[in-house]
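The chain below stands alone, shown as C-alpha cells; this is the form predicted alone.
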Amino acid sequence: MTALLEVQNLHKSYGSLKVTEDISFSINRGEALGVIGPNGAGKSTLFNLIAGGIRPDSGTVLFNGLDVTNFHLHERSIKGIGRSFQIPHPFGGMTVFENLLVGASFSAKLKGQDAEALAIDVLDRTGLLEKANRPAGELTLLERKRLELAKALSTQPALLLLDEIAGGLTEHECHELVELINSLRKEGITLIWIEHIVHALVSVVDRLLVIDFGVKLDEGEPHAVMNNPKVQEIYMGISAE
C-alpha cells in the first residue's frame, strides 16, 4: 500500500537550535496518528513543515506519491492537506458560514451553490449549523474550536492535521470533540493529531509518535508507547530508573 503521507529525514534549524532533526514516518490512507511530546519538542514545527507553512533545511515531504516539499501552504491545501491551529484564527468580522466559504472556494475550488452546499454540510457535521449567521468573533471557545475544525474540513482534505484542538475544553466538551473526530475517521479522513490530553488521543488514534527536542523518540501502538520508560520520563516526569 502506498502511504498517503511520507515524511523523510526532515530537518529544521534556527541558527544553532535544531527544531526537528532527521524525523521520518509515514501514514496510510484512513489511519490516525497521534503526536505527543513536551512543550517545545518541535510538534507544531513538524505540522508547519507538513502543511507548507515553513520549508525544511533538508528532507522530503511526499503526499499521495507527489513530492510537495517545495509547495506553498495554499498549494498543499489544494492538493488535500488541511490543518487546524492550536489558537483558533477565525475571520472574526465574517459570519461562521462565510468563514467556511473561504475554504470551499479557494482550496476545494468550488463555486456558487456547490461551495455553499459544502459549507452547510460541514456546519451540520460539526454542530455549528445554528451558528451559521453569527459573527465568528462572538463564538465561545468550544465553538471556535469547532469552527477551526470546520474551516479545515471545508477545504475537503484527504489528510487533516489537528493541533491541540482539545486544549482548554471541559471534560464534557472534550468528549464531544472526540466523538466528532471519530465520526470523521469513519468517513475515511486520514488524521494526524497533536494533543496533550492523552486519554482523548488514545481513544482515536492507531499509533503514537513521540518527539523530544526535535528528535523522534518512539512510534507504535498507543499503550505500548505510553509504557515506554523513556516516554514516561520525558512526558510525565516519571523516572526511568
The other form holds:
Amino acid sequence: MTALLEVQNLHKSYGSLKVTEDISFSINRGEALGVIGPNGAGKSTLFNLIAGGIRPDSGTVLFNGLDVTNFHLHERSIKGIGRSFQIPHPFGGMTVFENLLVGASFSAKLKGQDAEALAIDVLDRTGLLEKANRPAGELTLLERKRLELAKALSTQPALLLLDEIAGGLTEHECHELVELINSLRKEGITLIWIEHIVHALVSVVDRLLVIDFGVKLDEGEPHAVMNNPKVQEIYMGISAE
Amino acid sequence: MSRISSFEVSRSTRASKVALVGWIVILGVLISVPFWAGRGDMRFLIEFAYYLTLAQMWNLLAGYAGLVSVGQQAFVGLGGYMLFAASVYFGIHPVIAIPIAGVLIALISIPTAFVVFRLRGAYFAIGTWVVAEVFRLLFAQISSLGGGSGMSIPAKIVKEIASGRTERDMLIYFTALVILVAGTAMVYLLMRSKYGLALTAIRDSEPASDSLGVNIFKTKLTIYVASAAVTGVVGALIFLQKLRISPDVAFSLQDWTAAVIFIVVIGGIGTIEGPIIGTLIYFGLRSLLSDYGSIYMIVLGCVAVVMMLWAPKGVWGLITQKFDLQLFPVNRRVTWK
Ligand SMILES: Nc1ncnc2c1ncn2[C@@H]1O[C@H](COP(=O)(O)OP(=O)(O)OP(=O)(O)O)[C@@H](O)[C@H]1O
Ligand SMILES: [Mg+2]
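Now that we've seen the form predicted alone, could you pull up the form predicted together with its partner chain?
Full assembly next; the chain just shown is listed first.
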C-alpha cells in the first residue's frame, strides 16, 4: 500500500526558534492520525507545512506520490488536501451557503447545481442547514468552528486536516462530532486531527503522533503512546483536564 | 435529509425585479435622448456616462478586488493616445479604434501588473501612480503625437467620423451608452459568477480562500486587466469627444482618478449601486458650485472626508442600512420547496 501522505525530515524555524525539527511520518489511504502536544509545540505549523500555508526550510511533502513541497496552497487544495483553521476564518460578508460554494467551485471544481448540492449536503451533515442564509460574520464562535469543518469538507478532500475543532463543545456535541468524523472515515477520507480533547481523539484515530518543542516525541497505537512515560510527563496537565 | 433534494437558489427579490423594470425604462429614455434633447444635454450625458463607467471600473478594482489604485489615469491616457495614433496614422475609423485600444491596453496592463503587484497597500497605490507618471512623461517625448503640448484630430478626419455634426454627436452618444451598459453589465455578471464569489472570499480572508482552491494572484490579475481594458476604452471615448489630447490632460490624476475615487467613496464602495449614486451626487455638486471656481474642489474634499468618517459605506450604505434593498442582486438565497 502506498502512503497517501509522506512527510520527510521537515524543518522550519522562525529566527532562532525551531518550530519543526526533523519531523517525518506517513499516513496510508483511509487511515486516521491524531496529533497531540502542548501549546506552542508546533502542531498548527505542521499543518501549514502540509497544506502549503508556509514552506519548510528543508524536507519534503509527498502527496499521492507527488512532491508538493513547492506547491501553492490552492494547488494542494485542488489536489485533495483540505484543512480547517484553528482560528476560524469565515468569509464574513457572504452567507454561510456561499462560504461553502467557494470550495465546491474552486477546489472540488463543481459547476452550478452540482456545487450547490454539495454545499447543501455539507451544511446538512455539519448541522448548519438552518443558518444557510445567514451572513457568516454573524455566527457564534462554535458555529464558526463548525463552518471551518464544513468549508474543509466543501473541497471534497482526500486528506482532511482538522485543527482543534472540538474545543468548547458540550459532551453531546462532541459525541455528534465524533459520529460525523467516523462517518467521513467510512467514506474513505484520510484524516489528521489535532485535538487537546484526547478521549474524543482516541475514539476516532488509529494512531497518535506526539510533538513537543517541534520534535516528534512518539508515534504509534494510541494507548501505547499515552502510556509512554515521556508522553505522560509532558502531557499530564492536558489529559487531566 | 428530505430537505436536501428540494432546495432552490435564487437571487432576485421583489425589489430587484421592480428595479429591473426601472433600469429598462431608464435605458429606453436614454436611447431616445438624441431625438429630442439639445447638444448641451447630450454632452452632459456623455460625460456622465464616462464618469460612471470609470467609477464602476475603479470600484471593481478597489472595492471588489481590494486593489486601491491611484493610477487609473494611465489607462485613460493610453486609450486616448491610441485612438489618436490609430485614426491619424493608421487611418482607422475612430469608433473602430475604441475596441482596438481596449485590447491593446489589456495587453499592456499585464506587464504593468507584474510590477505593481509586487507592492502592497499604500505602496501599491503609489506604484500605480508612478506608472501613470512614467506614461505621461513618455508621451510628452513623442513628437509625432504632439509632444508636451499635445495634438488635435485633423479636421479632415473629424469630418470622416460621421456625415455631419449632429450625426457625429449621436454616434459618440450611443458609443458612450454602449460602453456604460457593457461596463456595468460586465461588473454585474462577474460578481454573480464564481469569480465574484472568489473576490468576496479574498476580501474577507486571503488564507481561507487560498486553502479553498482560489488562485488569488490570477483572480486579481484578471480583474486588474479587465478594469484596465474598460478604463482604456473610456479614455478613447473621452478624447474622441474632446478631439484634442495632451499628456497633462490625458494622464490627469485629478480628473480621471481623484474625482472617480470621490464618486465611489461617496456613493458606496463595493457595490454596483454606489457608483451610480456617487456620480449623481458628483455632477449635482459640480453644477451647484460651478460658479465658485476652486472652492468646488475644497467642498468636494470636505464632503469626502465627512463621509469617510460618518458613513464609510457611502450613501448607498446608509440606504441599505434602513431598507433591505438590492438593485443589482448578487447574493444567493436558499429557499426550500
Ligand atoms: N509566523 C510566526 N512567527 C514567529 N513565530 C511563530 C509564527 N507562527 C508560529 N510561531 C511560533 O511557533 C511555535 C509553534 O506554533 P504553533 O501554532 O504551531 O503551535 P501549536 O502546537 O499549534 O500550539 P497550540 O496548541 O497553542 O495551537 C509557537 O511558539 C509560536 O509562537
Ligand atoms: Mg495550533
